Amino acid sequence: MPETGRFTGKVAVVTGASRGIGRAVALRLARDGARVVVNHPDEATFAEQVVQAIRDNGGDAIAISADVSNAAQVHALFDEALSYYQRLDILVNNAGICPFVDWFEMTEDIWRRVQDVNLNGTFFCSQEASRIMRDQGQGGRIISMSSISALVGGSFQTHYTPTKAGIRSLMQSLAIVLGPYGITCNSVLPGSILTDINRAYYENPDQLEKDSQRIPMGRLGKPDDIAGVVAFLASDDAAYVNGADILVDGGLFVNLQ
């Protein structure tokens, strides 16, 4: 580490990076030379494991705890990151939750918590990061984790799908606002990716087989499948990609047969 060195000298903040897709993204960016801030809400052990894995491979990373739904904690997160690394080039808004809940059992607390973490967290982090990038005057990258759920419904995700559609829309609007500063804003829309957020759901082998068969690639996605796309969007190769959303689903969305 680094492998390509394309992010050498750059600093990335990855929210919700202690496990799953966030972990894979943090490892990938570090592998390509970025110094990485591994954000987590309250999973210090997992976050430190990510940091150690990066350092063991010759990279540079720190873990910072912050609940992205809390504006004050988000402000402190970026203050600490800036104090430690003196700059910021890449933000990956990955933090998100999706407790599967029946519509008729949905409580106000659950509804608000999902909105707060997923959509409000993306807003808070994007605003903090973009201010830093603007003041640096060297451009930047903001990449947010939307979902195939921004395009389709989910019977147990009625609280979740609106947040992912909102994230996609937010990136489109910010692409207009921040483009003049050289800051690109894009979203990634994962399909069915096997992570901790849905692992219990897929402990049923019949469900796993059923969902896998719906995907033309014949399998659920892996966090690394998403990390590679994020790395592309963060790179100079994507310098003119702005306001885009990239669906990474193995062909699930187009398979209507």
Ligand code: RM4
Second form
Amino acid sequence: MPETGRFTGKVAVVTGASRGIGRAVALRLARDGARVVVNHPDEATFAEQVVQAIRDNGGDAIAISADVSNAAQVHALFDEALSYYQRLDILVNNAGICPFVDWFEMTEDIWRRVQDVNLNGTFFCSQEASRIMRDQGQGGRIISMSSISALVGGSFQTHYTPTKAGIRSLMQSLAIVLGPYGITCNSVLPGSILTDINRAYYENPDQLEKDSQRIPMGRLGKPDDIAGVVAFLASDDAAYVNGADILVDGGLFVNLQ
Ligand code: RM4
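Given the form predicted alone, state the structure of the form predicted together with this ligand.
Everything in the complex follows now, all chains and molecules, and the chain you saw is the first one.
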């Protein structure tokens, strides 16, 4: 896909960008001209590899460590991003965890940690970013990684599915609050995308085959399948898309019968 330059002059923060979908989003926005903050919780090696890949391709990026579940670290993340790049145009709330856990084995710590990272992290980052964008007065884009799990349950994801539904709902409410500032808020709902979040689960070839066969396109998704949709929502082409969600699942959700 040739570079479009459509994000030249724009600055993006992508959370959880050291691996998986976040990494693909960071690379894509940078390839299209954005200067990118590659946020990671504590994966400096992976994050620096993403930064180097962007720089090797002629782009501009920095890695900033912050646990998005920690409000003080999120404040510091955006402080450092702003002092380095002097502006903020795009926030991609991608950071998320999903340890697959049996309901009856679910502990309070596991439950709270998934809520803290996925939902609270999206709240902390969205509030920081929207304040910056509001004060900048030039609009902005907030794109959050919800999930097909916002729409359906998951027997080993009882802690995770409510956070993805909450993220989708938060974007709908923020679309109302931030629309007057020209800041759009939208969700992307990935289906089954093969990344480190579920790699162990799919090491079982029977599980991989079963899930792939349920998808009309016959394969799990790839991080790049999501990155292109995020780039659309971040672009001027999506200037009037606000409070929306885009399901990116190869047809999995509709394949009931
Ligand atoms: C998604 C969906 C996928 C799963 C990931 C972790 O919402 O449920 O199947 O692999 O979560």
